[in-house]
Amino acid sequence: MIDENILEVKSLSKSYSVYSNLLQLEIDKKIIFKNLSFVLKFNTSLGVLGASGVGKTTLIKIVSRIEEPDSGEIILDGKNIKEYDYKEFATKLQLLFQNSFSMLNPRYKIKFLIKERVKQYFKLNNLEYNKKIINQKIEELLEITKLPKTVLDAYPYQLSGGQKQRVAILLIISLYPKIIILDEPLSALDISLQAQMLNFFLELKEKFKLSYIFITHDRNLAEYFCDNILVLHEGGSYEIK
């Protein structure tokens, strides 16, 4: 199973038009990447490195189906991502945003946010559930993410930065995806928490047999955490290490 490709990106190209306000027409195209190809194997981590503006965010958006590429295709778990409906795609791939705290609606207590997400898991998989089953699943997820039950009665603003990130991760893994995209997941945390969170991601990787795409600007972090590294360069070129 370890040699199987969970994600295949084939000859992906993306560019954006450059317009002249004076002439009111397109004067150039900015190539983000050209004929980009790579694979993500089952239960491995792929780091994506590159300077600001080389296409890391664009790549995330395309793989997550937020944007369309100019050309190329993406195969997720043996199927073109365009063939998935919303429900099935949500159980395959999830994105942990750089500002993961944005996932936590400040108007609601953590218990409500988790409960709604757990209900979504049962609905997406057409499974029956009741209050007891929901509560059991919540307790299980709290244990996995090493969060105390006291967070359930708190609002997001009452939690520490590390707790808020763990709640965001809990919301993601509650859908049991096969791939999680980590977009600069440590940038909002204190240095003291970064190593702790990185090891926590590794624990989740083994427990759930996850595959990660790890977006970062830090080569040392990528080399520590990832099995392979995709380096994006200005002008659309790339290399895989």
Given for the second form:
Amino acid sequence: MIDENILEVKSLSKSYSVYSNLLQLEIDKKIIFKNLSFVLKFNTSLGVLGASGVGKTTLIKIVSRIEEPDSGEIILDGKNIKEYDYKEFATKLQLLFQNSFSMLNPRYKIKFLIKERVKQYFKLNNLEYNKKIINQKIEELLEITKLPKTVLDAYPYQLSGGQKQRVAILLIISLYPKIIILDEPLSALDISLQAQMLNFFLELKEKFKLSYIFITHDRNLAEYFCDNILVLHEGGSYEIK
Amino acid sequence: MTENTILKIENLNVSFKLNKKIFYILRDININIHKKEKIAIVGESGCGKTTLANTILLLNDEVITDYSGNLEFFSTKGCCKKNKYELIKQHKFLSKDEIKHIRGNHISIIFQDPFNALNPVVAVGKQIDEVILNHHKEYNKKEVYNSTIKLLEMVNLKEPELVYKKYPHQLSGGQIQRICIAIAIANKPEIIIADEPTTALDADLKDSILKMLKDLVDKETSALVLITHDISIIKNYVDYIFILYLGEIIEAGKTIQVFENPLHPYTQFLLSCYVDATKKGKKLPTLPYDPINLYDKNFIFKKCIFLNRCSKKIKKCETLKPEVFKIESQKVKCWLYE
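Taking the form predicted alone as the starting point, write out the structure of the form predicted together with its partner chain.
Complete assembly follows, chain above in first position.
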């Protein structure tokens, strides 16, 4: 199982058109990726490094089906990502954004936000649920993410930075995905919180046999956290370490 | 205090009154800043770094803020009648013009978020012009334009004439931060406060911005107060470090000494939780519990502020607030060094 590829990206190419200012005519093509291929093995982490503007975010968008590539294919858990319906896709792959606090609707209490997600989990897996089962599930998730029960009655603005990040991760974990894409998850946090979150990500990885794609621009962080590193360069070239 | 002192902060306390509670944000702050000196104030978010910067410029909301202690600024420019401003004692009596004269002319600030620091509907060159004109009313249009172009060149922006006409949205993050730095140094202030100048920028830009800031400060003979939460980035850029934890300076000293021999358990923790390949597979150190509330009067004035998270605490920490102990040139607020 360990050697199994959970995600395979095969000869992916993507370019954007550059338009002239005045007449909006296409004057050039900016190549983001040219024949990009890599694999993410089961229960490992792949770091994606690169300067700003090289296409780190474009890569996430393509892998998570927000954008279409020009050519190439992506195999997720043995199946082309185009063949998944969106509901099934959500149980396979989840994203944690740089500013994960924006995932939390400021108008609702945390309990409501978690409840909605848990209901979604039961619906996606065609399981029956009632109030009791949902509450049990919520308690279980709180225990995993080491959050106190008091957060349930709080609004997002009443939580500390670390707690907000944990709630965001709880929402993602509640669907039990196989891959989590972490897009610079630590850059908005203090150094002491960063260490706490890194330990937490590693714990979750072991517990749920997760695979991570870790987008960062910090080489030290990538070397600490990841098993393999994909370095993207300007103009579509890349290297894998 | 020596002749070279330009800013003297003595026993400064700042508190905010919010929702009928008093939050003791800064307590017993003592900092002396000398000419051409570069210092860094390091601490987690919520520890009062930005409040300290705002206090120096009297930018806190006067309705909710209470000050005590001394905050004195010694002008060396020779452009004003007074050589000494007692900012805290007198701030209620300083006229608006006087405060305006100090801000930007004697002490300037680079704010945390460069994207929100500029006016989106005014060309960036015009915004620099405005800062120069505010303090040099005798300049004519051409003189102002020329000084702005010179400033843009100083902050390493290519084609300054073109950049002059651009609007903030047409520039990248690094370029906008350079514009903010140009605004800060426009009137050759004696003190430049940089409040997390690199937080909103990419890692590859951080070093170049800090290096440029250091070179400019050296060139213009200003003093620099660098405020940051990232202790790792400042090593090569400042002479002194002040570690702030929940509104108190718990350790201060020369940069090299603090890095080589951190004394306070919190500083030791800060320096130990940096990651690199050598720590792979090992668990990183973390602090237990959350920081205490800043309105908990019984705790913050009677016990060590780091007590609930400290791994080296002794009995005395629970009953008495630690004094400041001097070890060589380092100062530390911890009973372990009694």
